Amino acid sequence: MEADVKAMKYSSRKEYFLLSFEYDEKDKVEPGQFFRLKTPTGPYIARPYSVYDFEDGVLTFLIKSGGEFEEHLKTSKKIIFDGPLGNAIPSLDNPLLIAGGVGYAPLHFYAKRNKSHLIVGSKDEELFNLVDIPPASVYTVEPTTALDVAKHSPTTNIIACGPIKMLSRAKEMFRDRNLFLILEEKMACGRGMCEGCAVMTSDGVKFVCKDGPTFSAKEVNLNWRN
């Protein structure tokens, strides 16, 4: 499907941007799902991005600058999109949400819908000059990380999204909790056919695009490719 770019808003140093376009299928997009995006001129393989927000028929995505997709957006203001793809974040009782960098996107959407408590960390203030932070949430910048703050929480249910090193640390830190991880992977088809986003689990190989992107931390092996 195709849509016109409705808005592109950059952070102060243009390290991140929010991309928005209209989407007709109201009430059919859930937190944790993603879309594959490209323009009519490229990139050849569409890029997967988690939904940052969906309100009043407008989809918004939080994207880190510097990729091929952004380069094509400079000359084309039309979006070719495929989605929503993947499974929604599971419904949990009063979960703590922990985000790192652009891993904030799906958790922002979840927090906004469910009024959940959220802790988000970034390398500096740049990200927070662009995004909004839901009420009763906390943001932090390096050297303090989101996990440094989250480790003091007694919350049983936890959902985390961010760089693989952050997720590995969360898995160790909260090994006795009900922890879910939203994985980020390179993918081509978004439906498990190309097998490019494989992840090893306790039930064998699964695919981030169609079996995830949210998995129980106890289920996935984050080190199987190393």
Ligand SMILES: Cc1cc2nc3c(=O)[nH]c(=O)nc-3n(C[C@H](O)[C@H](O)[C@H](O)COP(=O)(O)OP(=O)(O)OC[C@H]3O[C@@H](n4cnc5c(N)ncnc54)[C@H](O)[C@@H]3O)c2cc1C
Second form
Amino acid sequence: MEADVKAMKYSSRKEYFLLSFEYDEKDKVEPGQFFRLKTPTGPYIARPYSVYDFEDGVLTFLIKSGGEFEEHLKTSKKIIFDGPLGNAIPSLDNPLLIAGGVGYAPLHFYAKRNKSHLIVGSKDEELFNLVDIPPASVYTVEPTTALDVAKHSPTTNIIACGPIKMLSRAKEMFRDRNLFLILEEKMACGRGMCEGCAVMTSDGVKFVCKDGPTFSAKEVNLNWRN
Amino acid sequence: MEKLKIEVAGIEFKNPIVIASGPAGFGDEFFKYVSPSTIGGFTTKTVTPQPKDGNPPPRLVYTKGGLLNSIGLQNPGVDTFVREVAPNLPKETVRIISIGGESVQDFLEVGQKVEEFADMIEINLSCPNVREGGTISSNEKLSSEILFACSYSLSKPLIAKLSPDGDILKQAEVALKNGIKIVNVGNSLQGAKFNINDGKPFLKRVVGGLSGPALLPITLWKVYQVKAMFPQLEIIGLGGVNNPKDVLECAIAGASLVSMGTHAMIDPEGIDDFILKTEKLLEERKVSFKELVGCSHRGGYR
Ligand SMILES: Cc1cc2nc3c(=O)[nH]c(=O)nc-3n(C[C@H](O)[C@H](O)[C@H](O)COP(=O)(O)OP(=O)(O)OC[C@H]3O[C@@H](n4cnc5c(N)ncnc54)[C@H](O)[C@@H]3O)c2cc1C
Ligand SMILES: Cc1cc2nc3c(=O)[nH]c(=O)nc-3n(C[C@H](O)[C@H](O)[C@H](O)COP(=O)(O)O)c2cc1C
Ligand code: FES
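Given the form predicted on its own, state the structure of the form predicted together with this ligand.
Let us now look at the entire complex, which starts with that chain.
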């Protein structure tokens, strides 16, 4: 499907941007799901992005600058997209959400629709000037401190999304909690065909696009990757 | 669709478009987007004797105009395949089952077990992502033994899938000498990508297989060379096909069938239209696909 870029808003030093376009909802869009995006000029393989927001028929994505997709967006104002793909984040009772960097995207959407507490960590302060953060959330410029803050929360249900190192540490720290991790792997088909986005689980190899991107931390073996 | 019909090794293809082994998996997801009655043939992901977990991630690296993959032939093994997958392969398209392994025995075991579910069998000699010692096709003796044993023991039409790394004419000659009448030119091309921030390769095995549009000129030249040297071989042109025009070019170079992997994977919904556009290109030129096959060796259109 194709759409015109509705808005592309950069953060002050252009490290991040919010991209939005209209989507007439054929399928329901749930927090945790992603779309594959490219432009008519490229990149050749569309890139997966988690939905940051979906309101009044407008989809918004939070994207870190510097990739091939952004390069094409500089000259092309059309988006070719495919989705929603992947599964929704499970509905949990009042969970704690821990985000690292652009890992905030799916959690922002989740927090809008579900009662939850939020801690966002980003090395780059300017992320906080671009995104909106619900009142009473915690945000910090040191991503790992997000986890340290979370340690003091008594909440049983936790959902984390961010760099793989942060997720591995979360898995270590919250062994006795009901932790879910939103994983990322390079994707090509986005539909469970190409076997590109593999993750090792207690039930054998699964795919981030088709079986995830959200997995129970108990189920996944992140060491297989490292 | 008359202009697209072609017969290869006694098998009727309603059109020459064959989905390549791997990028579309075993078809369970793919056929949610594509009707099997629209495509000429479907090749399954390669099946090996034992289940394989495949390589640890990252398995994909994006490159300009292509994709590097290091999947490592993840598959459930032949016994599960025969029980759970093979019986459901759609009969409305030519079913090509891709077989893999390490030894003659492996190929025979898989070939014999899958044969009853296949219209054709593709012998994968060229996966760049599994063997430490290089692809099987780089070992002439082993390739010969595998192809000879398969030709002798299997009754379905056989395809040898060759590697674009290595001498394509030598590989085609080995195939022909061992009773093979159809060659697939070819698998993904070996490549690598390095991270300029940490000085390491992106892929754990360093090497991956390059697929996608960047490959097309290489494919066309190899198809042309094989057709020129061995006109009696039927050729499947594979590598980089991403546009209906590419289908015509492959045929002109000498391919009787044209295969697509990466393009079919990234745009399955577009395949119907792709085939219609291919037919339109033929109609505009008042030629059938069959007439086009190898015509560059006969002085072009007449
Ligand atoms: C389910 C899912 C959801 C996702 N959601 C988001 C999201 O919400 N927001 C988001 O920003 N991302 C998200 N991603 C990641 C996203 O898909 C892209 O991978 C990411 O934006 C990189 O962009 P690109 O592919 O255009 O960059 P690429 O062109 O692949 O480049 C990525 C980075 O690598 C650098 N690079 C290129 N070549 C080299 C080299 N040789 N050596 C060293 N560095 C190099 C580039 O400069 C760039 O910084 C998600 C991924 C998944 C799987
Ligand atoms: C993700 C992926 C998985 C693949 N798996 C297999 C495989 O199991 N067996 C095989 O013979 N080729 C495999 N290939 C190679 C393709 O069949 C094809 O030869 C190659 O991708 C070049 O064609 P293309 O440019 O049309 O993709 C794979 C390619 C990709 C991209
Ligand atoms: S991207 Fe193809 S299986 Fe997930």
